[in-house]
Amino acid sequence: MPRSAKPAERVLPDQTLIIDNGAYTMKAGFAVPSPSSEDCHTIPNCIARDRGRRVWIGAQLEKCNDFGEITFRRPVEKGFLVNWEAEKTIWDNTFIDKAAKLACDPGATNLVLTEAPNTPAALQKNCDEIIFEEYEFASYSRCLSPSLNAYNDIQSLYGVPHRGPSVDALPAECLLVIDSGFSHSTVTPLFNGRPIHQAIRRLDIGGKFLTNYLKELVSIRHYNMLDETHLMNEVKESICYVSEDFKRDLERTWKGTSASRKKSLEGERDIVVDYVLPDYNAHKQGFMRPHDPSLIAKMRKMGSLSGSGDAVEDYMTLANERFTVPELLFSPGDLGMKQEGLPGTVLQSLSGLPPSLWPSMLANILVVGGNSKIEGFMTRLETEIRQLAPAECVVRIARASDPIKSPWLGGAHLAANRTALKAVQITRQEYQEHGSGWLGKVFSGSVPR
């Protein structure tokens, strides 16, 4: 009886492209032996049109000087990639055009692509087909963005000595990832680098929600900013902070505060600030400064100081807007949302795990995403998680050294290990043999490789 032929060993190309395809920005770059943040390129994941009707695609937006009334078309909505027509335009401009920084030949490139937790199967299938049939990448793996954080050196964030080189390629055994990004915030428990899907929880508040809320507040109290999304996003990043005592800060910004109350609050940080609006015609950026209640400042704003040589300044005075906007991450009920805040969402996620895993997860909490950079966010999050966690559990919480690029760095560490990369990649030949249905089952873990 003739022996059955052994299956040919899979050979992957040397070049690997990692794309963390976020809703606001796309983090992309090629794998190198010792990856760092400098190897990752942050590219706006959008197509924009300015008031001069000029179209800017992806990285081209970095050359734009006039963001007044600029409109955005984003292929990712609510965390899910739903518009491949727009995404292909951005990818072609970033990866296919010969003049692009990250130009590559898909047929000689491995692709590691991220997705949001709980992505609908129809969107996953559509993505797989475009990767292999439209772009024809040599091999491909699709994984959850939070799961790649497990391949970074997490323990060093808690002050534990650096892991030895023999275990650098291994994912962290237990990790609870809080990812608060542009579209939403998620809590994802990982065990040996694999997500525990039944315990993943989502809060439908992210950076986009906060920016839109700030737009509404400012439009009611100051100027109509409903068409100035980019400007209000910059204002949010400049002036917002998470309050440690929301009620106390609210009292401090209340105009009816009694004189005795004001005196008792002297010496504390001043909440009220002025934000000087940008002048795109003069290429001047907006900036925050301490509040100036003087008559001269008001006259300068109105342009009444004729002949003084001072430029006319247009500014907004912002008070409780600074902390009521990011407060929604901790108290969504303030707007009538029937969801828990981030600390409560963490406990909901833990409730989907065996109690034996709780101590390990609470002792290894990693925070990533752009919202984690808001001043006071980490202090408030740690305080409230400690209050909710069981008393016998040690709570350790740390923010990634680069919360924006952390998932990409994890993917780069994974790709730097050829053995680990082969274990997760699917070649185009395998896809052609088995089809997209089989591919979806492999990536979901329901079918072994």
Contents of the next structure:
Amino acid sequence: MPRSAKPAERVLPDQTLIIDNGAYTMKAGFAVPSPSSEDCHTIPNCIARDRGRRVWIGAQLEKCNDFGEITFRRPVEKGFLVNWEAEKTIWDNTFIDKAAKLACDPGATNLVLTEAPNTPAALQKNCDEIIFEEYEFASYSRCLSPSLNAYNDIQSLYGVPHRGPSVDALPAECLLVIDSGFSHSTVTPLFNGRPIHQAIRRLDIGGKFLTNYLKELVSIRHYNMLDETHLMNEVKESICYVSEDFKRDLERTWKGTSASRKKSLEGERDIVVDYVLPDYNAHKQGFMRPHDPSLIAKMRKMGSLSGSGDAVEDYMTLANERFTVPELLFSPGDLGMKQEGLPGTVLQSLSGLPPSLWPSMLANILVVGGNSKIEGFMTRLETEIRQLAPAECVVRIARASDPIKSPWLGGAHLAANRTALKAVQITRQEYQEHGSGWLGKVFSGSVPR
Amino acid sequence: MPHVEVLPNSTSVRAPGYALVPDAGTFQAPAQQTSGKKRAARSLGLAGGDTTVRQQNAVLKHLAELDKDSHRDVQIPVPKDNAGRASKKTTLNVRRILMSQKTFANHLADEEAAIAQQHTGTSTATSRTKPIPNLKRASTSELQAIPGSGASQNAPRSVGGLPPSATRDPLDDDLLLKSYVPVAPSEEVMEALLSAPPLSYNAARTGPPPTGKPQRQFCEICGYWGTIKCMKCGARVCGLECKGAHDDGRCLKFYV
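Give me the form predicted together with the partner chain now, not the form predicted alone.
Below is the entire complex, every chain and molecule, led by the chain shown above.
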């Protein structure tokens, strides 16, 4: 950051831990000189309890193979770190426990921690106090998760040739980050790596919302899935796509009147799919396959003939659920939500900026977050932003090469540059000298450090 | 407009916590007196027909339901035995934070209350509607004063990502081909923008779309266009078949 560092004799330890603390997973890892996404570990940020009432904490879930009726307790609520009791348990398990992959001594580690935009001040204060008073990290900085993306090499995503190592250390000048995550989707304009707070906008729809909506639809139409959030998340990830032409796709998946049903199946072959549900007893994963009525008829017959055994599989046929669910990101009004879709949110965010910044922002849009992996998401977003944006402006939009780990990677790039890191970190001594009130003001930028 | 005055009599009991105060302002009487629950509910809604108060509440409830982590309320206690640092002395702050059972809704209410208090006290508030101080004035006056200097520093690099001296062509000056590149804001403007405080959680929420497009309605059962409205509960279905399925299990059976 271009803020002038205090001519201080502050010494930071060599090790830097970067945690992008999301609601669904936290992305954590130690900074290395030239970071790649392999250095980042994705750890479920939850405490889970399966139907055998066994409790799994964070990374332990890798070993769990029965996700039926599993319930989660998430310390991060609506994107904000609320419950430290649970979070401390997960962190202890991940970073303090001697056997953990990311075990570290906080006293000899710098911490870069992310938060969601517009976090209430009380939660920020809680966070600062826990970091310094409970974990006692040597130094710490709290920053907005989207803003770390600016330290990645953004221009290469747009196909612009690399500009040489001299610019690598600098954050992108103008960047509009669309972060569509688990809890919500935010639009954050960044200028030289610093967020323009007044223009940050949030759409209250994230991956969790989509999963719950799919769960509800499936529960009405197929099986009762109300307790199978984890499964429905997997279903969502494998079957959902964003339609390029919503009306056309909806017409094509119409089941037709009962009289015309037989022939109407022809045109929709590529949309209608079957999802075969997992069998946790046999350790079988669920999977998607094209819908084939004849095969199904055969299977059903076999199942009824043999009575029991492996031949019976549970599946559900999904048609318009595939695209009406992610459609919510683009038109929340479909459920009566009084918010504009993601493209409109981008424009609302721009309206908080001077118009002279619009061209640079629209030409440098970066998309991160898990929802951007939904098939067709990027095409639709680009089309709609192009329609809404002023005609003179170039619209360039790119998805980070790893949309989930992108903020972490940016943080790692920041930490690889010692002088830049030193300029943002606050040491424990400074905290003890000035207190948490001062720290909050420093991180919000109202007090120079 | 009728003037209603409560006259004290021997039977009137003053309820605790309530007080009748004289209302000096104009009293807005409902446009037409309606009788009956049905008609009253309908008259509260807007012209759309689908937006009675009850339905709006149902929509809000539904949205809140979809935003929850799990369908039921789950209580998963933190396992006790995994504490690796039990011996360490915790400070008062840490204990307070760890013991806190506040949810995000509680924190949000606190924040809103603090903002409301700020509004009534002083006028320095972080509201979206309030423009950033001096931003408007500074941007216009300065851009007029120095048309070229501010632009040459930032605009070409940030827009194209290419050095400005790439290629020059005589046709570049042609008015028809001239590209529109606005002057970048000056450093003071940017500094004011960057140092402005964050908005509150509620203020940062994106606004409703511009009016004009009616809400799309979908069949509750199959997801196709919801062209038919259930006369009993107002839910949308696509046809007779789905109406049957709706009546069987999902009709909420209250009268609108």
